[in-house]
Amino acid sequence: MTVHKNVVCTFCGCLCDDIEVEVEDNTIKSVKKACAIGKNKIMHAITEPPTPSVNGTKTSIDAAVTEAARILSKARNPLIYGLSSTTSEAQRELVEIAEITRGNLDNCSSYCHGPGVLARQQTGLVSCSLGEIKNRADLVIYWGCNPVESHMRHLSRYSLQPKGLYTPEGRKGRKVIAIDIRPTPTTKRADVFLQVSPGHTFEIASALRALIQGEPLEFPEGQDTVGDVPIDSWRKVADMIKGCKYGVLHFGLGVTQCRNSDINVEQVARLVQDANRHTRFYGVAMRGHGNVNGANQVMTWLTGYPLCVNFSKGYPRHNPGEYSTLPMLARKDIDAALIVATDPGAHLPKDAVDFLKTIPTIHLDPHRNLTTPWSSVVIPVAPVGVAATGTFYRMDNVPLRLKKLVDSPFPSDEEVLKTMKEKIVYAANS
């Protein structure tokens, strides 16, 4: 029996790195300290792999990769999509494949935290690490997110309950504010819950900025509310922000995907900047998939843009809406797709999935899922963080190295993509 300590769970953006995994005879026997979802993900990481196949016929990995390279070499406008649950090393290979094939490259953030990523490129975001939050934060705000259900150890490990260097009382030493459109398990844990009406994020952030700056607010008689919450309640929130020693604002899809999208996050980022005129205050996006943050990082390093990139002119062009996955599928612009580490059959709208079924689609994933049955080429890979190493980026932009716990009969994403890239280059030069 081998006990692996400080294993990184790759389920969500928290990337909890204190997991203990017991392995015997190349089989995972137990998982300790992980949340229920993370434990299930690690325990069953190497079960139910898909069979390598081409057009539904079983084949070898090498033959499947060769057919994938042939499809991408012949495609006039391919889409390379996913990236959110694979390693940054594999993401680098995908950027190169997109450039070689003069295709389109997009990741899952284009329909979740993408607007926030673009906003942060415009305004910047004063941010901090999860470790700093644990050790210093005495005011925590959850806005448009529900980490009790989406990031199950976030509250217990980082933001609410843990006792830190300068927060020795843990939960007792923290004030918690929740802003959401409905009660959630997270809002029940808050000292102050402000239930707002949908679509008013920009107005709320603007009002808080004015209150923090001491600017006067004028309302029509009898309408002194913002987001259907009395202005006096927002005034108390502004006072709590100015009065804290170290505050952090966690924002989720309720901020990035409601009306105004990226403009909301720009205003929230400026709110964080304004708060720093009075105290130490930070903002952190509640990123979902394990390495979707890494996908934005790698694409930005290599292309200058975090998502929605087109290489048809031989150089990277960026235009959300035109080169986003969902609009391209809706317009039926693409003629082949390489999908890595995501399951569009489960996540994308039915019309988008129906169109993908009509074009050659290559799918790399360690598990059978809803995309497997209709993919033209299926290539099973070793699950990262369990049977393959690599780098993931936590929601606070801290890179973590994943461990290999067991052996897999299949190659890693990175190995498959390197081979696929070489075959595409060879075909182009022959």
Contents of the next structure:
Amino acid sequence: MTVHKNVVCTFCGCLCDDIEVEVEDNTIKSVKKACAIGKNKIMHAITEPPTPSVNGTKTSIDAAVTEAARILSKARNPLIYGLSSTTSEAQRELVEIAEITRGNLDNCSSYCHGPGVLARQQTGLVSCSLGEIKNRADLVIYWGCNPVESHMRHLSRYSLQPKGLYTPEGRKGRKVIAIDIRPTPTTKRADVFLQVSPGHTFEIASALRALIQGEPLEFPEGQDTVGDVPIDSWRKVADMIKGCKYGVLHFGLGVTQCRNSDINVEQVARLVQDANRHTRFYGVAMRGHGNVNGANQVMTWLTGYPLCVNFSKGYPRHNPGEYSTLPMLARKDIDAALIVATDPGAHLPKDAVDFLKTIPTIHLDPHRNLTTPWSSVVIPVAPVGVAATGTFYRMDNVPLRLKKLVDSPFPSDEEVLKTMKEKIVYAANS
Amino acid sequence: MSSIQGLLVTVRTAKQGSAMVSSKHGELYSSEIKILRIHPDDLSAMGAKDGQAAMLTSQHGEVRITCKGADVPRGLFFLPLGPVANVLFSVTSTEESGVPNWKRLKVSLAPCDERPEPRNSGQGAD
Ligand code: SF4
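What would the structure be for the form predicted together with its partner chain, given that what you showed me was the form predicted alone?
Below, the chain from earlier opens the complete complex, with every other chain and molecule after it.
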């Protein structure tokens, strides 16, 4: 029996790196310290692998990779997407494959946190590490996010309960504000809960900016609410922001996917900037998939853009709405798809899935999922962080190295993609 | 029994998340992703009770779900992310942003005659 300590859980953007995993005879026996999702994720990491296949017929991995390379070499306008649950090393290979096939490259953030990513390109975001939150934050805001259900250890490990260098009292020394459209297990943990009506993020952030800047806000008689919450409550929030020593605003999909999408996050990012005239104040996006942040990072290093990139002219062009995954599928101008570390069968609108079923699709995943049955080429891979190593970026932009705990009969995403790339280059040169 | 209108909000639930990483072919996942959280007064307005099977319909499709009374605002219905919810969305409707209306889709809800399977009731994450 081997006990692996400080294992990184790869499920969500928290990337908890204190997990303990017991391994015996190449089998995971127990997982300690992870949340319910993380524990299930690691315990089931090597269960239900798909069978390598081409058009539904079982084949070898090598033959499946050769067929994938043939499809991509022939395609006039391929889509390469997913990326969010694989390593940054594999993401780098995908950028190269997109470039040499003159295809389109996108990651899951384009229909998820993407508006926030675009906003950060416009305004920047004053941000900090999760370690700083633990050690310093005395005001914590959760806006449009419900980490108790989606990032289960965020509160206990980083933002709410832990006792840190300058937060010796833990939870007692922190004030917590939650802004959401409904009560959630997270809002129940807050000192102040503002239940807002949907679709008002921009107005709320604008009102808070004005209050923080000391602007007089005048309302017509009887209409002194913003987002259906009285302005006096927002005045109290503004005072709490100005009065804290170190504040952090965590925002989730309730902000990025609210009406107006990216300009909401621009306004929230400006609110964070304004608060810095009074105190130390930071914003952190509650990124979902383990390495969706890495997908944005790697694409930005290598193409200049974090998502929605097209290489048809031989150099990267970026146009969200045009080169976003979903509009490309809506226009039906994609003629092949390489899907890595995501499950469109479970996560995309049904008409997107119906269209993908009509074109050649190549799917790399450690598990049989809702995309496996209709993929033209299925390539099983070793699960990252359990049977393959590499780098993941935490939600606060800190890169962490994953561990390999067991051997898998399958190669890693990175190895498969390297071979696929070489076969595509060879086909182009021969 | 009558139909009501509202806005659909897709959400992550603890149960959906932990079931999803165990197996997407399991009973736990498939039952959780069709549980719709709804205000009890909205349930009464439909003439329905907790555990009622209902058809949720958008401009793009319809799905059968199981209603569960919850502490949510009236007129807002909450469904976990997944292939059930995805029937109601379309790639043709992203307002040029590339992002579907995951948090504010107009829908109508009407009770179905069939009784829900017992395994579908009371499986919420709340
Ligand atoms: S909070 Fe996220 S990273 Fe941490 S154990 Fe749970 S799923 Fe894994």
